[in-house]
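For reference, the chain that follows is the form predicted alone, supplied as structure tokens.
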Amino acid sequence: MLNVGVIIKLEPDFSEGNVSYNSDGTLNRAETKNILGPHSAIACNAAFYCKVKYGARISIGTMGPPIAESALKQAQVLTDAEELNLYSDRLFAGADTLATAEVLKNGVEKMFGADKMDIVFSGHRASDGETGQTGPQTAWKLGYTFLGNVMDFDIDLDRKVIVAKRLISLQGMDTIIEEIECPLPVFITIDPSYKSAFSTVSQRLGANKYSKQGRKKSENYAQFLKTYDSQKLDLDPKLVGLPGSPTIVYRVERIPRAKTNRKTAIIDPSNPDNLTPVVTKIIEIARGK
């Protein structure tokens, strides 16, 4: 049995432009519209590929306030996960990447009742930080081999080995594809270019079956949810939250709402005369006028 963990993040919906901050410069997630991070969704797709092709069990984990349950629910839709884990404690507030990695490391170690994870996926980075450090730091704390920018992979279950293709920079070129083989367990950050490819009929049928199961499970996601605080995770308070964060926030700035340059008009198609201006405008644009 292949055990797969996925680390996800509830992130601000920057498309709304309304992001709220606390007085100490940290993000106020309770007053900010949040969504499952787009890079987290790609990591979920990679885990789902493992379920379809290799019959993997999937456990999802995230650190955040209680509202982060919504990200776990969305992730279950994408993965048909057997287990959801929320790491939530006021002591975790204000954590930088290092303090977050400490929480996630302990969380991963408790997935599936402390069963050893074979692969842990995370997104390339988070839209509210853009550092790309939490994944590598969590891998380091776990003692797992770290593979970054992975765009494709295959697993040899008999040998417990993964063969991955990843983007690297070499001698000034940033489009080099490296193929690397290493034993499990590994921690992988998925490149944004990753696409799941189900090449056989049985895989496509399996993907359809598990997708339906994931949607059904998410309707009652609470029965798959486990919540951990700092005590349940056996964490040292000095290593998490603000006390465990060497990063200093110098200044934060409100993100302005993006300016719109589109106008919307509703056309009643029952009257042909209403369509004439629309067709005329389309022709003018097509001709470059």
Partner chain sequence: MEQFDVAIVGGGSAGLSALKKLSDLNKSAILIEAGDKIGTKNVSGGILYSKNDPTGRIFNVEDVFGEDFESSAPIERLIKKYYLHATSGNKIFTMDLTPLHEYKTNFGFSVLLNRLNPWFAERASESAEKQGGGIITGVHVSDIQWIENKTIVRTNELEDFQVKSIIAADGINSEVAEITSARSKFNPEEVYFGVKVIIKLPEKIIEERFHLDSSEGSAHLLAGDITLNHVGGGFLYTNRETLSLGAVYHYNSLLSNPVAPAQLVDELIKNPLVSEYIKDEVPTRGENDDLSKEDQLKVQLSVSKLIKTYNDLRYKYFSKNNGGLIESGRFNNTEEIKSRIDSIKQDLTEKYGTKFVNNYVELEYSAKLIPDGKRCVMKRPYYNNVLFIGDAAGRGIFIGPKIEGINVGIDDAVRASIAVSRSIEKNNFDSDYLGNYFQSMINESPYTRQMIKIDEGYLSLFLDLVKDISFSSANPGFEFGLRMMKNKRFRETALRLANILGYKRILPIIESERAYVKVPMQLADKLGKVVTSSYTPEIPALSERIAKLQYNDDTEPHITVNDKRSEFMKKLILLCPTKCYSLEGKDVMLQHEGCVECGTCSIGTRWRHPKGEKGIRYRYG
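Having seen the form predicted alone, could you now give me the structure of the form predicted in complex with its partner chain?
Chain alone follows, minus partners and molecules.
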């Protein structure tokens, strides 16, 4: 049995109409809707692929306040997960990526009654001001091989190895795809370009069956939910929350508006005649005038 863990995050919904800002331009967290982060959702898809293709069982974990349960529920819809874990404690407040990784490491170690995990997925990064370090740091703490930017993978269950394709940027010059084989367990941050490829009839039928099951399970997600505080996770209070966070946020700078000399003209498209000058302009630009 392949044991797959997924680390997810509840994030503000930045899509139109759901996000709200304070007058100083910072995020109004109380007013903004929260959803399962888009990168977390992709990590869930990768785990679901393991369930359909390799019969994996899935455990999902998240660190956050009690409302983060809703992210776990959404993740269960996507993965048909057998287990949901919420790591929640006031002590965790103010955690930076390192302190978060400490919590997640202990969380992963407790998944499936402390059974060893074969793969742990996390999103590429979070969309609300995270720096993409949580994943690698958790991997390091767990002592798992870390594979970043994975866009495709195959698992050899007999040999217990994974063959993964990773997107690598060569100092911003070029992007190449690296294929890498390594023994399990691994910690994977999944690339945003990942798409599950169910290429056989059985896989498609399996995907249908499990997603239906996942939707059904999620209606009673509380049955699958385990909540851990710092004690239950056997955490050292010095290593979590603010005390465990070496990062100091000195000041947050607003990104200054770029100066432009653009002129805006609004064109009413209901009268096609108005479009002629636009087309003429585009042609002029295209000709390099």
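Given the structure is predicted, the values throughout are model-derived calculations rather than measurements. Note that the rigid core is defined as the largest set of C-alphas that superpose within 1.5 Å between two forms. Residue numbers count along the first chain shown, from 1.
With the core superposed, residue 264 shows a C-alpha displacement of at least 2 Å between these two forms. Superposed on the rigid core, the forms differ at residue 277: its CA is offset by 20.7 Å between these two forms.
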